[in-house]
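Form predicted on its own, single chain, as structure tokens, below.
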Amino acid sequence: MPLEMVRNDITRMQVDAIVNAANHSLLGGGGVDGAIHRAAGPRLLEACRALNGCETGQAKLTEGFDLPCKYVIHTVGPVWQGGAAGERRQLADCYRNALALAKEKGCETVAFPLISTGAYGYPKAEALRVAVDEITRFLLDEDMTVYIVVFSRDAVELGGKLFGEIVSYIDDVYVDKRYESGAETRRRLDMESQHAPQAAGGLFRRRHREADARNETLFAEAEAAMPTAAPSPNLRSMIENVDESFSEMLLRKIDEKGMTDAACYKRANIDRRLFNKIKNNPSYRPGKPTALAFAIALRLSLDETKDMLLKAGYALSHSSKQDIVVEYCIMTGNYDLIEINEVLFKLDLQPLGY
């Protein structure tokens, strides 16, 4: 996945490098970067004093050492100031000059952590768009991965209405168990007459007896009203005219939308080495989080969505509250994929893509 959001220590991360919050000195400090010196070890502190320090929005690069990660690229954020002083513009410096000088190493994984948003005091909400704007500008041409990586889902805060409309979506739509199918509700009486006294057996027994009763009655008449004389099916015939598959739907959907491969599966945050094996296999069947991250990086519409997530062999379903997120962005015409796997991440969700 070419930008993942994870929850992780990102000295434990491993990955080709990972990236330090520094300060001007690069000799160490609190939060992550102080716990990064002290994962990699003394050598880590040695080779920064021969970098000279380095300035906001620049970053250097040193060997990682005891880390599980080849190097460490350090990179000094912004101290926030209200806003008016530059600080999203070296902000953004900061992960534009990281990313050139991991692609200049040949790195193909990368960590940042959430630059200047500890002491330095960049509001969170901020500071996630920033990072989430220069990575996703750099992926568009580069074929990297790239983790955010952050202590807890409570170290990101989502600006904006969408997170809590789409809590209050879920709340209005979710299907718990107050709305039980049949079988549950014969599962939940069997458990109960285990455990109910011996008198009342004879109550949860005869309730058994009245719905099997009443389910005898409704296959009788399902099958009275069905037809007597229906041809038998050719079994040749229908595996001859088989469906279009999710793999020819995608591409028909792309060419429909006027887009390059390369341009679908960048929105659709999916590595490129997947998209060739859908492209390549028509009978390639894809995972649900990359069906939906395909509908949404082409916006179909939801009738469109339940129609290529069929041709995977899934469906949208109020029993899932992902579903529901993804339900509802393409109801509102939120087909912003990075915001929505924020959300997602927020509520302990699996993202979109992979």
The other form holds:
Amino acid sequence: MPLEMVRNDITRMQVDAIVNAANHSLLGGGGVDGAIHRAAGPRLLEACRALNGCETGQAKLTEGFDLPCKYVIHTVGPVWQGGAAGERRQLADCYRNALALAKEKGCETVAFPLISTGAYGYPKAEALRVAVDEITRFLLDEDMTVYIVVFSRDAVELGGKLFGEIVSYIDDVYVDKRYESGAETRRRLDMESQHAPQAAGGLFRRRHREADARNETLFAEAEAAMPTAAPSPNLRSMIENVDESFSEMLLRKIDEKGMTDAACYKRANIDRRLFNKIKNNPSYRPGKPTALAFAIALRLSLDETKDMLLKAGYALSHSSKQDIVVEYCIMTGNYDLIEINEVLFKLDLQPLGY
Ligand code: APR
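Please supply the corresponding structure for the form predicted together with adenosine-5-diphosphoribose (the preceding block corresponds to the form predicted on its own).
Everything in the complex follows now, all chains and molecules, and the chain you saw is the first one.
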């Protein structure tokens, strides 16, 4: 995914460049600045001395020395003064100038901390919005993978109004797989059998057999009620009438929405190479997070989303919290993929995309 949020210590990131939330002197400090200087070793301080400081919003680069990354890009974020002193623009400058420097050095992967959200007091959720806006704007024209690295304890302060709404929706509809009723099991397994690729047929049969005793009785009754000798289908006519594939539906929807391919995969936060693989291979079946990311990027209705998922061999399920988050957002008309991924990130669920 071109933009990803990860929980980590930025000094451990194995990327081309990490960004340091420094101060004007560039001579080290606490927080992430202190962590980076400690991990890079004393040569970093020597290199920073030669930079002669840095203005707020500007960015300067050094080697990574003992860090696992090649470069450190030092930037100075604004001190939060309530939001009326141009802090937002200054913070945006930090991301924009750091990315420009990374591009200039040919970096393919860059990791940012949440600049200004520690000692400088910038509210985390607002700072994250600035970061995401600037990074996604940059990624519209550039091929780079950018990580926003969140310290695990910080994550609790992320996520605004949408997060709260979704948590209560999950409470209402989530079906824990371990306790789903026999009827729901049968519906789920039937769905999987209808759409699982033949290669997985065996897997379905095995899971069918492994279903608990309760479901076995239900299935025995259901099968007894089914017509015994269904007419054997004509294989040729089945192949000739094969349904539209996922790839074909995706390209059709891009045309119907009047989008370009690039606009679609960028909005879906999908890598150009993966999109081309899907586009050039009509029988390609993407992962579910990828299929869902395209549904969001295309602003599909819930029914269209279910139809598109089916073509990739999936179904929305209330035993998947990720599916519930997506269902809620589509039902409420929220197609902001980044905001949806922020909520998934906070819930420790896999983000949409890849
Ligand atoms: N990895 C990732 N994120 C980290 C790490 C780390 N190792 N350490 C801290 N953070 C997070 C903090 O939790 C915070 O969310 O980085 C964000 C930025 O916090 P600070 O490091 O305090 O940076 P900032 O708010 O920009 O203040 C800069 O603090 O450290 C001094 O010298 C620095 O004077 C400058 C000021």
